[in-house]
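In the block that follows, a single chain appears as structure tokens, in the form predicted alone.
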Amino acid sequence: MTYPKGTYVKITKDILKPEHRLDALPEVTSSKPLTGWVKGKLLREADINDKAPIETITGRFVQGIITEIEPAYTHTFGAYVKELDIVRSTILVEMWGDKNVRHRG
């Protein structure tokens, strides 16, 4: 299916080579690109992995290959990590002492 200029879109782009990436990164890290997510509007129409140029919301221009129509805003910090729950509630115990009204322990 072809999307109409205007379709807010998300494109990868790679943003070094592997031949540009710095000598210091592990052999498994400087052998691939850099690569990169960018979000905005088709500047033509285009289809799904075609390489189009697209307007960001910040008035910048890109082009990549699209990877994904009308993407969804996502975010998270992640999974619980019971750990981190076990710490939390020690520093409050430490700071404020057993009768913390925020100490779940």
Second form
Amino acid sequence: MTYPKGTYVKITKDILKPEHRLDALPEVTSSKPLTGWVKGKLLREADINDKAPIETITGRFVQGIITEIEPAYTHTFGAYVKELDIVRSTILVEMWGDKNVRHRG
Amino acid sequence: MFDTEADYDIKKLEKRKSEIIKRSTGLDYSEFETDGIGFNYNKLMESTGYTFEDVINIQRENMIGNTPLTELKNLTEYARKFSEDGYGARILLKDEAANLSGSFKARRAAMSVHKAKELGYKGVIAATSGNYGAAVAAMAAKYGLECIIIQECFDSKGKAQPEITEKARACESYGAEVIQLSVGPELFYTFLHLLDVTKFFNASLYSPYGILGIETLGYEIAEETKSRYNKFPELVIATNAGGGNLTGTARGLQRAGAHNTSVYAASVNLRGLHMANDNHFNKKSFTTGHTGFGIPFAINPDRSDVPRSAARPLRYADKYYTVNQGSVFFITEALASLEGMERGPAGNTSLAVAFRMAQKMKRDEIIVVQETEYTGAGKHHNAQLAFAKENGIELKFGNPLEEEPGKNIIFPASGEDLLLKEIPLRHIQKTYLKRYMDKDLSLKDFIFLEQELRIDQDDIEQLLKEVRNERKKR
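To complete the pair, please output the form predicted together with its partner chain; the form predicted alone was given just before.
Let us now look at the entire complex, which starts with that chain.
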């Protein structure tokens, strides 16, 4: 399947190869390329994983591999954290006393 | 113009660095240089072309400043439960989340972006993974300028820090282009390259515009405390990373005449985590306000993205405290559950320090915590703790000073157990001086160092001697 010109996508490209990175970096970092991601609109039709040019919101033209079509925001407030519940009840008990606290850990 | 493939050559960019900085800041930094190691800091700070009144006006026009200064009566009462009789200072909080874009960074962005507009630039660029990006993007939206924000966001496996993902969303909501990079200090060269090809303005966090913008914060704290409590605060605590927050606040306090107010730096202790290490990147629960920025920038302020940083915390900090991640999460929860204020978490680093300091200070004394920041998906303390668990970090209760960043997060089991660690300024001053140990320092050099470190020549010579002796032993 291909997506038409004008589709909003996220692309990635390697900006610096490992051999072009700065000296004196930890090996786990320097052994990998410096990689970038940016979003914009396709300048020609293309599919995910294709190399394609986009125009970014500031009008720059950038070429890279398409990683997402119509990229979404998916970050959240996170899963339930039991320890935070304990922190909260500790604070409430210390502040208001045991009897007055409804939410006990 | 297709900006493709291998984007740039670091060595070539390095050679053109000063030319690019000059064109993109509107400042010729060579004008501030003096003979020897130093430069003229006052001249740099006076180079903005703005009076203090201009700053206030520009900020007011843009919904920045005059944020509420609120007395945290419950949190103060909570601290007093662990204080001896007569102790337990009042804790006041400056709710900087009320600024445009949700943090004190708006004060800095206002001045940079205003300058960019005034000088006729088409757009602005900032290299930041934090609130500053949203602040610059929001101001650029108001002034009708293009905006590019460059973030260090992903480890090489493509896993993003949720807090930084949230900042990207905020920037994009204000119409900015966000370029997200994998881990590495070459972000600076990507930044230089983009300044070069776009001809946009460098909205550096470390320019004199950015620091001047924060002076209003210190000034407001002094004025408002004085009018409500009939005295200046005894202590103001600033969360410290790049040093600009503390520098600007302290300068603003002095401007208002609060010369006897102490200013303390506070950072989250991330000892053992290397900032340029790909594996360590997602093991930390704080992306700013931590020692990984705070210490290196105090030791060498000029490692920033301009030749001479206007943020120079050692010129203003009276003490430097660190606090562990678990304690900052603890106090973030206390702020929500006792004061009804959901903020932070990184901005609450100074609040954690204040909670402990209050217990050691007299009841009639005043501590001001000089910022809050907005919270939201990704950056909320619940989000950060859930992310830590996903990354194998153990959450436990116990002695916060035993926390091992990257391995565990230790919450105090009681408010009483929230403890701090002081980094003696002398240690930081000594490390600062290491780079001069083999240099013949002139009288002018010593005068500069006295201003930089706030110690006299004898002390400087003593520290240099210690550094040399330590080298001999090795």
